[in-house]
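Only one chain is given next, in structure tokens, and it is the form predicted alone.
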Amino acid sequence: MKRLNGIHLRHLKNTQDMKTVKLPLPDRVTILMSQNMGAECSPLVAIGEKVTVGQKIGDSSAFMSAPVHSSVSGTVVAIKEHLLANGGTCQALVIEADGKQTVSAEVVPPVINDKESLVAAVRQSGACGLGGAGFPTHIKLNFDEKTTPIDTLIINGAECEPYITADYRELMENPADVIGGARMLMNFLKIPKTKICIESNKPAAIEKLKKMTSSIPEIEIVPLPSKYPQGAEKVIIYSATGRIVKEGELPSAQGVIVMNVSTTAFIFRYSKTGMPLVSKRLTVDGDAVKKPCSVEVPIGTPISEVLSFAKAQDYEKILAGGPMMGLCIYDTSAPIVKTNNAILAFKKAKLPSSTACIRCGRCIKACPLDLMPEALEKAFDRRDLAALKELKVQLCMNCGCCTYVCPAKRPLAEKNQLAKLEVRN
């Protein structure tokens, strides 16, 4: 196997070593009825219907979509369009919590004997990636063994991006749901082996996984370089199995399936529970926050309540994720969803000038695809569509290595993210 680009970063776990904690239930949480790569879900309640914990309240009959649930048990007090950080909008149902947390009746175990039982119950469940993309997990699941056969499941443990420890803290407070997750889901989907991937800058976490699947040998712990972005999918499937995933080709056609941590963990309490995707643990930190911390928040609560519980304070930045492929937050009074794993503040939000190219090739050295960042500024700029295919910018996965490296400071990674739209448009 030939040595993967990328980049050392500093870690700034600040909060690895803090147990997760629950914020306290907002009077209100704003739902969004777009929470996943797919179709928009349309609203199953009425404003003024009263609805519980755990309740179906928007749904899609598009292939590509997963249900939405409340959070809190309460009213209806409107249904509004919400601006998305990507320009887009969405309809959004806005909920008074009455604070007694009801839990619904559709709350219930799954009855799952089959692959089949198994990839209706994930549906219901409302799970998505929840390690930042938020592909629905039912479709990944959901392959055509005979067409796609897979040997291998590999669990992404690695969390690569500085500050954040939300997948960390699931493996270390709820290690044996993600084993029981990855089980379920072998025996389900008759995959013969599990690789649980974890980065050696977590040697707690890898220890206790080790001693805990010592007696199954189909599941591998498997430590990773301290190398971002060791957690990207194509970047760890060809560390964990040397597989390399060719451009437009799914994981799936390498013979694997990628699972986070956090996903995987979620989908065996779901089994056992029947309680959907309600909640998300979150890394609330930064230099603005002086109270870092993990905490477990309603999906819909607003990000200035979880920045209050945090005592963030004097900030001039946030991001929704880590600091290399985080969004930034223009108001926030936007509502936590369900593929959020970090809310950062920051104090200063000065943005270097670029200067010219030196033609150093950093970019390229730092780049894990082996794309050309500086072939393609210059493609960009003079929009030349033909020059970007072949420059491959679609295999772009918008780490930000070559942004970080750049001496002279070019926006390479954000006109990489334009060029990929204005290719695909």
Contents of the next structure:
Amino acid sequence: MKRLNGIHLRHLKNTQDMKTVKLPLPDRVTILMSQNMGAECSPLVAIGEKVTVGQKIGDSSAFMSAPVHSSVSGTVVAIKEHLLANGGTCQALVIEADGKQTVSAEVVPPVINDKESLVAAVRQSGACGLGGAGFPTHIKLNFDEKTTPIDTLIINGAECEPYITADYRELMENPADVIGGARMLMNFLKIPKTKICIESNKPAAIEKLKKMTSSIPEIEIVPLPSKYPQGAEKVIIYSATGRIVKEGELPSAQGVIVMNVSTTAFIFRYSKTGMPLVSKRLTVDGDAVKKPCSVEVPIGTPISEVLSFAKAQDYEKILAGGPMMGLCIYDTSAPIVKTNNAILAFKKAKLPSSTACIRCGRCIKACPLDLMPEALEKAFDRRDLAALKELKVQLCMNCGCCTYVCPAKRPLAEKNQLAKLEVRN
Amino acid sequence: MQNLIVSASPHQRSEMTTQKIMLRVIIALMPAVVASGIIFGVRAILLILLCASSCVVFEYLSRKLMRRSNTIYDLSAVVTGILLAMNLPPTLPFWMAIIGSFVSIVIVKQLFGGLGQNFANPAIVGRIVLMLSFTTQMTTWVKPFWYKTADLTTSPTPLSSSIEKLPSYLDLFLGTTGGCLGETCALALLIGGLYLAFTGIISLSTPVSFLGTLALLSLIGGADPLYQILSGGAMIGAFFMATDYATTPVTNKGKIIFGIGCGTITFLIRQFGSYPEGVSFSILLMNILTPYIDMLTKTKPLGAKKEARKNG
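Having looked at the form predicted alone, could you now put up the form predicted in complex with its partner chain?
Then the entire complex follows, led off by the chain already shown.
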């Protein structure tokens, strides 16, 4: 089996041995109506209305959507427009917390006894891919077993980005929830096998889960080489099963579904408690952070509160996510959303300026999908859409390996994303 | 609200830069530079310094004249200068070497857009232009250690048919034979080439396929394969010139095809051509084919579906 390309990064998992702590309750939270891939929700509450923890406050009738819930008890004080990182906007509810954290009467454990009720419950939980992509989980689980039977459930615990330890802490603190979630999914979705995939730079987690699953033959713990981007969906499917998800296909076409570790554990907890997705574990780190930590944060908390909790100072750049694929935050009053798994603050953030391409081919050797970033950049610069399509720019997943290795410091991955937009239009 | 930097991911970069790559190539050339100084004397070192500095000056002036950014700090001009000097006979008049530098940097490199844009290896074209313009001076070979004995009688290159006594393998390996100042010492070139391969600057695909093809064809054609590899510009060509990023294919498959092509053309010229040496021409010809090799050796993206190609 061919080994996919990729790059070796410094792991910098400074927070791996730190127990998750709870962030003090913020005074007010801003809950976005668009937190996952798919349609935006409409607010279900009005200004002045009282809300409680776990109460559904936004939903949509669109197929690709997931509801949002209040993370605090308190009063809705404003409904405003929020500017998203992609340039679009969405509605946001501002809730002033009363500090009591009264739990909503809606929070009751769901009744799950078959696939249909599982999918419905997962939708109600507000779950989406917590690794960062934010794909609504219930859609993934609602595969058609006739056309695309699933034989393997992959639990993605690769966490290949530097710094981030959110999934690792889930594995270390709540391994029973991860295993329970996997068994629940196998049971109701009739999937015969689960592979929990963990990068080999997390030996303690591998050891722990191996021990706990030693009597469960249908769950296999698969250590994967620590090589970025091991956790990318196509890469982990290939590494775990040798199957190649083809252009335009969903993983289900190859008989697999991939679930993030934290998503799996969350669904399991929801099935027991009925508490929807209202908080998130974040890794707070970076060279401007004095007190790196793993912290559980109510959804909607301003990023500035997370930063001051971790004593971040003199930062020039704030990232939501890892240094390879994270998004820059332009305003620290922006709220935490479901898909966040890390907030990183950096002091010196100026990137080197680019020089001429010397055709060294390092980008080609780094691309996990065997694309040719060097040729793609040239095709994009001359706006050659036919060449971009032929070179399969649409397959680029923006992992950033090409830009990382480029000795001329050219923005290869960035241009690929722009090219993808041009090709699509 | 404070001023935060917003940029597209990734937010970190590897340590490798173009300048570091060029610096490593210069380091890799040092054993051969030292060897040339020992074998051919101070004049060889002066010639190397002259070529390197004139290349840098030409690079600076031509960029200035074309109102482009100053690129002398990427060190690529230094590499070109040293490589050009390596391909010159030790007794070449200095002014001719400067013409070679001009051709390499201004005509071959900068007029085509500078680093990465040139279609042919600057040092090789520089050498070929000098070869065709000043054939006598370019084929006047002095004996090794001539500076000690002041013996200016010439010795033919080991590849020339007029040679009476063939040098031994040891002479070829250590470079104690007539030839261009940097190409004779196979040992020094091998040390430098392997350094580049082990530090990941070059891939061994090209040199191995180049020298392998040359040896194999020589064996079939009745020539001594080891002799063919060790003599002339085969070693410096295979490790330092046929591995130039800008003018050779980008993929591994392409590099192997490039090497096989170089080996074949070198063999044909040496065996059947009227020139005793064919390495420069073989690399130049393969440089010209590089865009086509690139076109035919594209990688196949993982999971890509074939698209029906539309005409037009």
